[in-house]
Each structure stands twice: as C-alpha cells, then as structure tokens.
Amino acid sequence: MQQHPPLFRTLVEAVVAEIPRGRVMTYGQIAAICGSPAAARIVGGIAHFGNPDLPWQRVVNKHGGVATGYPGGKIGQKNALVSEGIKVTKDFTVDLEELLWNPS
C-alpha cells in the first residue's frame, strides 16, 4: 500500500476547507487534485479522523452518495447539507451534475 506523507493530509484538508456552502466534492476528486488520484479511500479516512472543523459533510462518494461514517450516519450528513439548501434523495445522494464543484 502507499504510504501518504501528512503533506497529504494537509493538502486533503486545504481543499476541504475551500469547498463552498452548497457544493460538494468527490474522495476521488479530492486525492486526485491533492496528486494521488488512486487515494480516494485515504481521504475518506482523513475525513472521518480529520479535522472535525472542516466541511466533511460537502465531501460525497463518485456517485453523489452520503457516507455512513459520518457523525450520525447516512442521516446524519443529509441533514448537515440540507441545513446548507442542497437536495438529497430519498437514497441518500446528491445530484453531482449541478453540485459539483471544481476548484480553479
């Protein structure tokens, strides 16, 4: 398995930080951006042991979905981005084509 420097971790939560209200980010996405594109999983551990300050609940799967490992589980998250005016489905996703967001 690679081995991420906490340089990664740092520049995961950078990112994070910078996702605005009512836009999400993919794991994907964001360990691409962060330059190891196959390290969508380390993300997700990064969120769900990082910085609790940050903006995890903008972070989604590569399908728009929630994650269960969210402080409260699938609910738990849905609830955080609908306090932000993004719609999630009955099945727990979010609609990637209008939320997306690509830092420049």
Second form
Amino acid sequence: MQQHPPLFRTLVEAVVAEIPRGRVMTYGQIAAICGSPAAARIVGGIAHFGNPDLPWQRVVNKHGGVATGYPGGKIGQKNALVSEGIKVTKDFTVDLEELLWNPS
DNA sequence: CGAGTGACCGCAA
DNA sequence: ATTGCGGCCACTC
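To complete the pair, please output the form predicted together with the DNA; the form predicted on its own was given just before.
Every component of the complex follows; first up is the chain already shown.
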C-alpha cells in the first residue's frame, strides 16, 4: 500500500536481499526485475550507496565477472563469494549456468 | 532544479 | 583476442 511509487533503489535492495546463499544475479537482470532493464548501471550505483548489509558480492555482471569497485577489489568480492561456497575462477568469473539465481 | 557520475551493456575497429 | 566509445537511467551533490 505504497502511496508513493517505490524507489528503484528500494526494489533493487529487496531483490538483492532475497538472493540465497550460494547463488548470484546479474546487474541487468536485477534492473529488469525492478522495471528498468537499461538501468543496470543504477544497480551498481545503489550497490555503492545502498545498504552495505546486503549481499552485493552475489551480484555480478552479464559475463559472470565480479565487480571492480567492490571494497577490497575483485579479490575481496571473490573472497566473499568463495566464503559462501560459490566457486570463482582465477579469472574472477562465476558459472552463471550453474549459480545464476532466477527469482519467481 | 541542474549537472555529473557510475560495482553496466553492447557494438565497432 | 583486446581496447575504445556511446547509450542508458536513477542516484548523489
């Protein structure tokens, strides 16, 4: 019963918060779910200015590669993903065919 | 309110 | 294969 239209940022954070452990999602897919398939960059921006408690490490790009601006760099994100049981290649990429999470 | 920015995406050389 | 450029749209200052 939102009298005001939900902010994009709120939707993105909600989706990211629903990503189960051991799964990943792409920026473009999250943006599309939130209603703006071309706002993939915005998702990244929200990741930087949004709620730091959310599992942003589970968010990867369309190539399955980890983000560049993650705190600690790609190493930090890869470390966080591996800590959750997600296999990350030495090329800092994850297998989207196996780990991509598709919300209902 | 206006301008700049970006943890992206896709294509061209 | 790698590198560079533009577009796209919401967020921050």
